[in-house]
Amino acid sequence: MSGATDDLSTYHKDHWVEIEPDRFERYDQLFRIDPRFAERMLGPVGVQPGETVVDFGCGPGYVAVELARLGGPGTTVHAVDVNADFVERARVVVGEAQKDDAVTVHHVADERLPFADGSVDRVYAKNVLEYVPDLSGTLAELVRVLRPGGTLVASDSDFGFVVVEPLDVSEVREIFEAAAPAFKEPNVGRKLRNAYRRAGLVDVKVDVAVTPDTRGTLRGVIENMLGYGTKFGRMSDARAVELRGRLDAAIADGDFFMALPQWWVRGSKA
């Protein structure tokens, strides 16, 4: 490893500030949203017409565009990210969707937001809080920009609940333990309810949503984990090749099954 990723103790943050081209392309494909299914995927965010919304950790911008569409006329979305390439890509995606009037993309250096206190109606964080260096500090910042009565919505993973067939439980654990330095809190899903409450949010509600994958759509998630494991020297190249081969054979044979539960957590600012 080189550059910003030399220190594994900060890799969970560093590898989002700088993203290798192959991983960037994988994310650009993985984060795309078919507009036909956008309401089913993002409806739980609950965007209302005319709201000001922050998409915290916007990536390549596909979520921000769909949030603006779901909100309808008068909705303003501020998309923020720490990665300059994501920001550039997001601006292109917003332009192609002809949503420049509704979506503004911001490049930020850290988790601090360039918005005034109490200035936004809703914040959405999609698969971001597992990476932030300081969960309580980040939640405090997100709460800061919310108006009284505003809503913080997060959807995030908890890798202790992942199922990947044909791998057994110990092999799934092996993959995620090898990739562990890529996450500050790999089990953040189960921790968010109490973290919200400690941040002063009220009416905190938790839902767990699971969409089973039998076609290999989530195969890229496992590929990322295998890549991390070999990069960190916590898994051998030979072992990663073996696991890849079994997964790909299962997809080809129709035997693949993966479940990656998402914790949807909502809370309101008092």
Ligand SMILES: C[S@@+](CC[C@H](N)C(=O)[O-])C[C@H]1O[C@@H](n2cnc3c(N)ncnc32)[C@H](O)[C@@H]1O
Second form
Amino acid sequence: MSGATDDLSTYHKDHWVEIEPDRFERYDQLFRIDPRFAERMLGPVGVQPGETVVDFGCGPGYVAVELARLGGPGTTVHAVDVNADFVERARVVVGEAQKDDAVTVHHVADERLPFADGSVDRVYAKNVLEYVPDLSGTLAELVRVLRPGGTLVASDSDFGFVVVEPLDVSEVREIFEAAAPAFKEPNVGRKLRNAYRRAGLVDVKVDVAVTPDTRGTLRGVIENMLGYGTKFGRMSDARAVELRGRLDAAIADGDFFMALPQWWVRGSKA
Ligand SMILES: C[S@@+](CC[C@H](N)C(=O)[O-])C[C@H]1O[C@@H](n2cnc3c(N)ncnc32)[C@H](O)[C@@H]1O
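Pass me the form predicted in complex with the named molecule as well; I've looked at the form predicted on its own already.
Full complex below, order starting with the chain above.
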């Protein structure tokens, strides 16, 4: 595990191939899934019993495990990631969940998938597509592996639609603008519908889901943005410290409120 390169033009991908230990730990916490809420969180992926599913950009593997649980017996999940540390962690998470028979974790070097044309029923990408260097090329690859009638589901943010109380609208924008080089497409949520249609998918549907956070569960997302902003020299350390202090005080006082809408976009291969 080491730090990402400092070339900002390719940082959106590089910072996943090489991840800093503190960010790895933050994601390992942030992406844990409480089994009590798994159905509500991942039910919209729509996994059917016995399906073969690709979890594209699987991270630490919590999603893959829950997809296998939701699909039940006979469901096969192929979890794929560009980051070797997440792949290693995902294999441990899958083992601890005793889902080795259902979930296989694959390390990939790029957006090409190690699966045959038309070989899978469903592909799910959770919070990944804002980082890929070439969205249309990646969608073409995800569609390639789907069987005719198979389904692509993505859930993603759109960083133009974020509410963080007690910060001002302009301060939220300031944070995300400072972090912008970390994303290839920070507004991917709104872009996906047309990107799917251009990729040849049919029956494209969009839902926007919001679960308000009043406890500070999503505080880690802002921490990542502040970390990117200071690393890039687009936000001073002093400003980040001030913002952190206000957010932490709001969490302690019960005044924190954050909404990070997730854009659920699905489409079928003709
Ligand atoms: C924000 S994390 C989401 C992890 C996981 N989907 C979840 O929600 O728990 C983004 C993940 O996508 C992976 N990723 C980024 N670019 C990728 C690419 N081009 N191909 C495959 N995985 C990628 C990262 O390594 C990281 O694990």
